[in-house]
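One chain is shown next in structure tokens, namely the form predicted on its own.
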Amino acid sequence: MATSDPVPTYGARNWCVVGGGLLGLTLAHRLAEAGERVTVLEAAPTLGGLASAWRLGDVIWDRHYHVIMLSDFYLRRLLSELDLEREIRWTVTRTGFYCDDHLYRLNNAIDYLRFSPLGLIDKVRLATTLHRMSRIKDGRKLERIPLTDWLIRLSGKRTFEKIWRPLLRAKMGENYAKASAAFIWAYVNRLYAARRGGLKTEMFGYVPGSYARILERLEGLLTGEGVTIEAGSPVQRIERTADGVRVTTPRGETDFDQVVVTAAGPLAARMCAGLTADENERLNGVLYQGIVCASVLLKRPLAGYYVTYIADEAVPFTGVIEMSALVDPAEHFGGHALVYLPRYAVAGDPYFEMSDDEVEERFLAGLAKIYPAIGRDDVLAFRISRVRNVYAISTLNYSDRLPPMTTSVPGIHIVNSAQIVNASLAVNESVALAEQAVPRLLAHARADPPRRVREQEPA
């Protein structure tokens, strides 16, 4: 059998992750691993992207609500190479519904039975539809089917209109529209991974301290590697000169050899220069999903569901997430109860543009609609996170318009959230992503040897 040419090798290339979420980390992490240099920029102040942490009150704790799942099996190995693994804390946790100005508590088969704004038939298919759900393996083919399509043939228009629309619509606004049916299979798939083991019950964990903990423990172990990593320094132009691949930001220009950017699509569009006319359309093709999200501590707690589910137009987000219902809140959050009310946005969306002070007057209205105790004097503190790129939806055959993760442009990559196909955006999927591409960036980089091994080369 015939046998290749062995690839030549050149010692460490000089990499530049732009981007110092989970997922950027995690590839400067891998690529350092290899024997490589890495810097990476980071355009906030601190690192963590979407998983940053901050303070409210008198707590520090995740800027937006994250939760490990046993099934996590990329985010725990990593965990574990932090030695945080060990760490986690199981919680079995409860589930609420809110509708038709009533709150449901929906556990367990018989919660199921008792749960009357559907019938008897509308059960029974709602049932057959997730289980059906959870039986699929690839999601690849329902890229070709229309949510809306998928979900009334199955579930029936009733159920459509009464559960799935309101939930659809709170999770995209009117892009469910736009939406292949392989958008509610990733969601569904996810939240039901923690069954499949035999449990009967959502498990999920937390590391104590927040991922403020997780990103503090993972920038020493990058910093042990040697990555440099720079903060407060956003990107403005990357484009290919002789001298390799150039990166420009406030503080001046420096030379890679390699560059990978994690932006979201549109944003890593405007960064590269030199990309082809369908690599711009690719990347700004993508049909992002945005959020406005509300961090509450609040004196009391509400009441015990980890998740509350909203399927009521006129309450403001999209859920209720009672993160002290999972974290221990006399250890983490003073005795208080923290929870989260997302709204997730469409672009043009008005919470994005609208005051803090009035988002807060909309969003605690809401609250005390499904919760007519809590009073403004239970709030101890209220804030707002707005991100507009947060998930990328699955329209109609995605994958086959997604933009490569190398580009026409020697040297330059694109590894970000909107390749993670057919499953929901979560740390996980995202730490998953980059482990799958640091072989592939690394063989593409080995085609294209360091700029000072081209300058040794005899003309």
Ligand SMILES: Cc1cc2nc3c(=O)[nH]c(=O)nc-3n(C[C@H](O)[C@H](O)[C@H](O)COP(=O)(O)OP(=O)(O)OC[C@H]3O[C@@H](n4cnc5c(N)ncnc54)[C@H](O)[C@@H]3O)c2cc1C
Second form
Amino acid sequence: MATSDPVPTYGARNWCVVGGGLLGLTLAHRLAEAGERVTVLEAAPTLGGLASAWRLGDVIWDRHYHVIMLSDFYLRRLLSELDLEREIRWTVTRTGFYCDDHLYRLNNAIDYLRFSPLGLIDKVRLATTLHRMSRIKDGRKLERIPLTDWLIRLSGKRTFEKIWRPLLRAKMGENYAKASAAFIWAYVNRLYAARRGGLKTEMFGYVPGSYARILERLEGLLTGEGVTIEAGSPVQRIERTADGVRVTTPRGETDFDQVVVTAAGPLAARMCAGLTADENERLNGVLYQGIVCASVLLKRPLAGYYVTYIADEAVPFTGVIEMSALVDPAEHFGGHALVYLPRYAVAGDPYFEMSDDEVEERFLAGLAKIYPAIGRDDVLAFRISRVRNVYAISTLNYSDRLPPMTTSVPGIHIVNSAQIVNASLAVNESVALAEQAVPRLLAHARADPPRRVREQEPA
Ligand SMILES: Cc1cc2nc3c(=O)[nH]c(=O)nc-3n(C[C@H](O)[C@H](O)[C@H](O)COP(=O)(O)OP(=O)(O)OC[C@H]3O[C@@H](n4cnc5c(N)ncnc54)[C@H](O)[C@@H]3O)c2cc1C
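Cool, the form predicted on its own is there; where's the form predicted in complex with the ligand?
Entire complex below, previous chain first.
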């Protein structure tokens, strides 16, 4: 059957979407819109994955910091369907940079000219590097160039050592040495997209109530479309049987016609039975970056920068995100300051195993190094999120080694954030990936009709 044929009339197929993050929920929504029957199985007790919300003292907000950008077309369209787009609050934010025991302001050209860690020639080279990156439209060619080589060539060795290397280590640990130039291109490009012309200031947005509210609306929409949602259902095994695809969770076995896994590559490889050696190798070969991210509720604000980049290896976290510099603290945080301290971490990072108390101790010592006026008495609540598979590092020739969406096992598909190329990890990209995947999934499903349908079809 050609992919352009209309959906056959023999009835909806039963789909299982594994993973209730924004990718899985968007897939479920679009499949349901196409007339399919969908069940979402999410391992965690709540929906949202990396974008889920939690309680911090008296505040409910995202467990990882999230902003919306003006250029987040797919996300904003989804928010329109949820009737939330018009509620987005847009704010001009400010940026800080911490190095050489000093907190610098980096909001405009004058701040940049005053930025003393770099000499004038280095500044010109850095500005030229950023400008050149912003003009590249397709980053796939950069996948062939080692990141370090590219940055040294464009910005010079001094600027690389002073600025780029600490920032790259902050984002990827020692994995930066394995990354391609496409990684930094995608990252810088997303930041550039947040800038308005003229003043070149950053505009970030948020929905009042955070992703907690977005997810509640999305769940309501899905339920209204007839989607079954089962949180607290970790999928253990997915296998092809004579009747379709069997999915096993601790609650038992269920047969579906089609299954889409949205979990990270190595998790997907573990769940799906019958994949080829090449598929397993591709899924397990994706190099993931993890995170240990603290949410801190403080009695008072820090410096009012939404993001402060940290280029100081003595500080255990790699950035400071002052959410209350963007979100109205009086309305949402009881007048307090909500701050995130992310530590992007490689697989063996000791902070994954460290006790919460020890992480808190070390992180608060780091915070006091940057903001000496902030003491223990200012901390109202402190909570730590640890995730090992956050984003796939764009290694050399990454696109050539991507795991395919549709596997060799009929009815089993893997659509996950590792397939986001030419962009950096963001909800907008997850929504876009889901929307691009659905027509392909439907086309494959048509070529693999369920047994009950094959038996009904005329010979
Ligand atoms: C610190 C941080 C800051 C960020 N900031 C921004 C930002 O400012 N703006 C932005 O747009 N994006 C941001 N992001 C990125 C954004 O959160 C992600 O792009 C998005 O949430 C990814 O959604 P996903 O569904 O692809 O993956 P996930 O959210 O990881 O969803 C995968 C789901 O699969 C589930 N799962 C795994 N195994 C199983 C199993 N065996 N059975 C059932 N379920 C399973 C997981 O529990 C999870 O819920 C940020 C991310 C982080 C970590």
